[in-house]
Every structure is written in structure tokens, then in C-alpha cells.
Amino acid sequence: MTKRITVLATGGTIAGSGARGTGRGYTPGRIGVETLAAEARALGIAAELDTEDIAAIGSQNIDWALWERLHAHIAAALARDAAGVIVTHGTDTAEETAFLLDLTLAAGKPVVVVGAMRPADAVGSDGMRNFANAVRVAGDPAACGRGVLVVMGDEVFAASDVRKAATTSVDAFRGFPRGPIAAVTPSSLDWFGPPARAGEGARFAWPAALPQVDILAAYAGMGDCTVEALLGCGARGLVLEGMGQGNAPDAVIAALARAARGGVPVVRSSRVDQGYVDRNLEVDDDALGFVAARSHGPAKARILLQLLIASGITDPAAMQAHFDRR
């Protein structure tokens, strides 16, 4: 039976052109999603694709208004007869969009975020292969109950694990603490385990808005002025992109502790590519009122902190429980 899949496009490299075959420069979001779907149909991909262009941007420009529109369209498609939803997306913020959707949608029918590292008219473009792989995943009943998924480079990642780890490689995406949860090609799909979230509802209700939460990058010799500046600009939460296990110079830690005492939640994450940020190692989180990001990198820590604040959860222990949860 042919599966009906809704495809929502937001732009990005997968819809980019202008590379002139061997060139490097290009413009994202120039190709409409129906063109991508028509190419897929011409390849004989067995799915009925309903397409809609939501936006045509580079994903560095995604914002709350687009997230809100995208979420509403996904929810409407899942409530109808769609077997699954595909979101074509730029790779720069794919992990943030996927994680936000994962936290605010039930883990039922598959929602798949897919992009490309090379524009459509570049030699060796990976867009159509990634898209064909996404169609296979979105139409597979075994994809249900796994939460939002990201398909890139013949691999399937859970939104809670995925991150972009290279600037240009076609295999730019990695997963932590889990690696890929499936291997996929246009003609095959192999899951590495059963669905872990079957029957789970949305972890958070979709908020009316997301509060301002800023990321503070730590570096040697850093002072506390950046903390004060961000608070002065209206930050309602702060994520430290710290050194190693989420550390920073003493002056910065002291300024963050003052912010936490003043009711501004502070989460310690790390600038290191992967690894856990645990509580109470070099930094006394209990005494200072901080939250440890655990496996969440700075970008994901920010999304989760925004949803927690929007949901009225600001007690450090309650927030820590959400960061500990997998």
C-alpha cells in the first residue's frame, strides 16, 4: 500500500542552487519542494507526497514565528491521513528544530527532519539521496514511537542525540550518547533496536512564546561583563558553554551564581564536542543553584531551558530532573 507523506519545506542547502557544479558559493532555499518531490517520483519512490513550502531560508535565520507555523502544520498533517511528515531543513540549526519538535509532539507517527550538505546543482549533491532515505523512514511503520528523527548521510538519528559535527562533510552529523539508531538507503532500512517511546505523549505543551535564553561562551581570561550584559538585555535564562565539564573562570561562575540567586536559571553545558556535564564535580552546583546539562550540548540545553521556563518550571532540582531524563 502506497503511504501518504506530507513534506514541509523550510529551505536550506537541500533546496539550494548556484554552485555551478564545482563552485562553492550558492543560495539556500531557491528550489521549491514540489520540484524535489517530482524528482523523487521520477525515480519511482513509492509514496504519495503532499508538499508545501513553509519558508525558503538558510536555517541560521529560523525564528519563533517559523517554528510556530511549522509545528502547527505538522500537527495538522499528523491529525489527518498522513503516515508521516518530512521537514526539509538547513543543517545549521536542524538539531535545534528537531529537538524542539521532539519535546512538543507525541512520539507517534514519524516526523523526519532532512537536509543536505551540498546544494542540488553541485557535483556529488547528497540532497536527493537524503530525501529518498527520509521518504523510506517516514513511510516505515517501525519508525513510529521513536520521536522526531533526523536523516542524514545514510543514517537515522534521534532528535535527542543528534548534532552537526562538521562544517562541510556529507557525513557531518553524529549522535551522542547514542550514535545512529538505524542505517538507511533508498532501498533498505535497518533499525538497531525497537521503538523506545511508543505511546508517549508530548513532553511539553506548545508554548505561547519562548522566553529569551542566551548562550554564554567561556574562554581563557574571560571576565564577568558578558554575564551582566546579557542580563541587561533581558535574558530570562543563561546557558554556559563552558570549558571541559562546563567550567568557566571564577569571576564568571560568581556572576552566574548571582544571576541564579536572582531567579535567572543557569545551565552549565560544554564547548567540548561530546560528553556528559555532571553535577558537583569542579563546580558546586548545589551551593550555587546551577543545573548540569548532562548530555545536552549548548544548543539543545537552550531549547530545553526555554521550554522549562515557558512551562513555569524554574526550581533547579525540577529542571535537573528534565536534563537527566532521556
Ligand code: ASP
Contents of the next structure:
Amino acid sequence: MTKRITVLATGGTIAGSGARGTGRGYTPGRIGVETLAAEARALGIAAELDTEDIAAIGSQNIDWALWERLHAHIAAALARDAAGVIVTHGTDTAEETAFLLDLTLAAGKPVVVVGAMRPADAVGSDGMRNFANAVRVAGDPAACGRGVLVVMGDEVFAASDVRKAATTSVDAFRGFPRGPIAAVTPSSLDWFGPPARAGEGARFAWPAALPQVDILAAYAGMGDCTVEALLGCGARGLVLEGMGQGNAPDAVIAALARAARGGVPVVRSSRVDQGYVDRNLEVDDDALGFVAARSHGPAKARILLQLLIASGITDPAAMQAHFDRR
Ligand code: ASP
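Can you now output the form predicted in complex with the named molecule? The one shown was the form predicted alone.
Expanding to the full complex; the earlier chain stays at the top.
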């Protein structure tokens, strides 16, 4: 039976145009989602696609208001007869949107975030291919119970693992700790294992607002003034994008410890691409009141910390349990 899939568009390069074949410059979010869907139908893609343009932006400009609208539209579509939902999205912040949705939706019907690295009118455009793959995934019953998924470059990633790892290549996404969880083409889909989250409800209720949480990038020779500046700007939580195992110069660690003592939660993550940030290795998290990001990179750590603060969970041990959870 043909599956009914809701497609919600937010913009990004998958809706970008103006590249004029070999040109470099283009504008994200220029093509309406119905154009994409009509092209898919003309190619014979077997699904009933209900489309809606939620926004037409480069995802670097995504904000709370759009996230809230998107969440509400997805929840409404899933409550109706949609077998799954596809969100077309810019790749820059696909990781953040996918992880926020993953933490605030039940792991039931498939919700698939898809983007493209090349605009529709560029040579070798990857948008329609990725979209066709997303339709294949969103219409597959075996996609249920896996949390929010990201489809890019013939691969399927779990939102909890995925990150953008290349600025221009069409093979731009990677996963940690898991790599892709399925291989997909418009006509084939191979899952590498069973759904890990079948029957799981939303981990967090959709919050009334998200608190200001800032990311602090560590570098050699860094001083503590940026910590003070962020606190002065109203940060209610801080994520350290540390070196190696979530490290920073002693003066920065001391300033962060003062912040944690003052009631501003601090999560240590790493600027390194892959690997865990564990507790109490080079930094005494127990003594300083920090949380270790574990497998979460800085962008995901920030989303999770925002949801924790919004939910009133600020005890370091309770926060750590959420960062430890897969
Ligand atoms: N800046 C664009 C965006 O994130 C890039 C892309 O879509 O690939 O919207």
C-alpha cells in the first residue's frame, strides 16, 4: 500500500538555487517543497506526499520559534494518518534540530531529517537523491522505534550519533559512537540492526522556552575572560568545547568551577571529532561540580543541557545520568 508521508520544509541547500550549473554562489531555501515533491512524483517515487513550507531559511538562522512550529507540525502529522514525517533542512544545524526533536518526540513513527550539500541547479546536485532516500526510509515500518533519523549521502544516521563533518563533500555526515545505522538508495534499504528504542516515549516534554546556554571554545593560551563575558551576557548554562578530553587552561577551569558553584551548570565536551569525554580523568569533575558530555559533541551537549535546565534538572549527578544515557 502506498504510504502517506508528511514533508515539512524549512529551507537549506536542498531547497537552494542560483548556482547556475558550475557557479559557486547560491541562496538556500529558494525552492518550495511542492516543487521537490512534484519532481519526486514525476520520477515515480511511490508515496503520497503531503507538503508544507514551514520556513525558507539557511539553517544557520534557525531559532526557537521555528523549532517550536516544527515540533508542533510534526506532532500533529504523526497524530493524524501520516506513516512518517520528512523534514527538509539545511545541513549546518541538522544535528541540533534532529537531536532536539529526538529528545522531545516518542520513538514511534519515523521522523527523518534530510538535506543536501549541493543546490538543485548545481552540477551533481544531491538533493533529489537524498530526498528519494528519505522517502524510502520514512515509509519503512522497520524505521519505527529508532528515534529521529538523518538521511544523507545514501546513509541513515541516528540523531543521537550524527554530526556534520565536512564543509563541501556530499558525503558530509558522520556518526559517533555509531556510524550509519542503515544503507539506503531510492530502491533499497538495509538496516544494520533492530530498532533500539521501540516503545520509548519522549524523553523530555516540549519546554515553554529554552534557556540561554553558550558554548565556550577552548584554545592554547586562552584566558578566563570569555567565561566572565558569557555569564555577564546571561548564560544560564555553559558547554566547554574543550581540548582533547574536554580540557582547558587552569584559569578557565577555575572560572568554570566558580560558575558551577554559583548555580550555572557546566558540561565539558571536546573539540575533537570522535571519542568520549569521561568523568574525573584529567579534570576532577566530582570536586568541581562539572558534568562530562560522554559521547555528545558540543552542539548536542548544548541542546541536552538546555532541555535539562528547562526541565528543572540541574543536580550534577542527575544531569550526568542523562549524558550517560544512549
Ligand atoms: N547553510 C546551509 C544551511 O544549513 C547549508 C546547507 O544546507 O547545506 O541551510
